[in-house]
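Single chain ahead, written as structure tokens, the form predicted alone.
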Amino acid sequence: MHAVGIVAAAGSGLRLGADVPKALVPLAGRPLVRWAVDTLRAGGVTEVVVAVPAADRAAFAAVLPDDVVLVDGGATRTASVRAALSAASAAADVVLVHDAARPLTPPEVVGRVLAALEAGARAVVPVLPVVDTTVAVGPDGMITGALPREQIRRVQTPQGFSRATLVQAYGRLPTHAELTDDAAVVHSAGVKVGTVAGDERAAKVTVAHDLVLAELQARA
């Protein structure tokens, strides 16, 4: 099975308080994007395409292996993944879409996603259970009811798809549509999305506090 990995790395570093794109922010001496690429490869992905800010292509090329394909990302995550998907090898059987903002994702999670795809899944995402009480809140800030947490999961990346499924789903998606992730893209096309176990280490780095915690984990 030929797997291609797409890394969404075109986001800014504003919420991290960084003066470089988020994916270039260092973690234990390596940029976040390099952690993401290395994780995909350690998990069994053979080809990687990274969507980057056009103005920073040279900076990304300097920190990534020469055989990583770089493409100009779009104004949104959906646009960036669409661009990277167009650059992925047509020979790929499956596509894994990963966020550079999840640098400490263990390769085992990648392996579980690949195994599910090899077993015949068209779409699969790693998830974690919700352990806190979860409630719905109205416009006035008042609780309107409790949500059944046994049915709720936190979705992580990499998210995996058969290449044909993801290409077809993006082909049906309006050009300017923006969905939260690629599972939502294929779900909007009527495709059922399966799940595998995620990992707490695959937490997303969004604000400066997240980076501090990731630094502690990376150096542990």
Given for the second form:
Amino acid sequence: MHAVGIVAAAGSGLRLGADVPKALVPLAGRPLVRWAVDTLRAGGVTEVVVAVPAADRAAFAAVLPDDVVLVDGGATRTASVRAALSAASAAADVVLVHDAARPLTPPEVVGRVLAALEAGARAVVPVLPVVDTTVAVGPDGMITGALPREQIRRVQTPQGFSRATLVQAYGRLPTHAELTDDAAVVHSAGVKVGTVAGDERAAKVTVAHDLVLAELQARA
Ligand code: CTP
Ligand code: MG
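What does the same protein look like in the form predicted together with cytidine-5'-triphosphate (CTP), given that the last one was the form predicted alone?
Let's see the whole complex now, leading with the same chain.
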């Protein structure tokens, strides 16, 4: 199975507030984007395309292996993945889309996603259970009801798709549509999305506190 990996790394990282794009921020001496690329390769992906901020292409090229393809990202994650997808080899059977912001994702998660695709899934995402009580609140901040926690999962990346499924779903998506992940893109095209076990270590680095935790984890 020929698997291509897409890394969404074109965000600026406003909430992290570093002076470089988030994907270039070092974690234990390695930029987040490099961690993400290395994890995909260690997990069995053979070709990698990275969506980067257009203005920072040289800085990304300097920290990534030569055979990684770089493309200019867009204004939204959806636009960035769309750009990377059109640069991915048409020979690929499956595509894994990963966030640069999830640097410590163990390669085993990549392996589980690939195995599900190998077994015939068209779309599959790593998920984790919710441990806290979950509620809905109204605009006034008052609780309007409880949500059934056992039906809820937290969704991570890498998310895996048969290439044809993902290309078709992006093809149907309006140009300026903005969805938070790729499972939502294929779901909007009527595709059933399966799940495999995620991993707490695949947590997203969003704010400064997440980077502190990731540093501790990287050194453990
Ligand atoms: N991303 C992207 N293109 C964009 C926006 C986001 O490729 N136009 C990527 C980010 O680089 C990140 C992933 O999507 O790896 C998840 O997004 P998020 O955590 O929101 O990162 P940022 O958008 O960079 O952060 P912020 O929202 O705080 O600015
Ligand atoms: Mg963002």
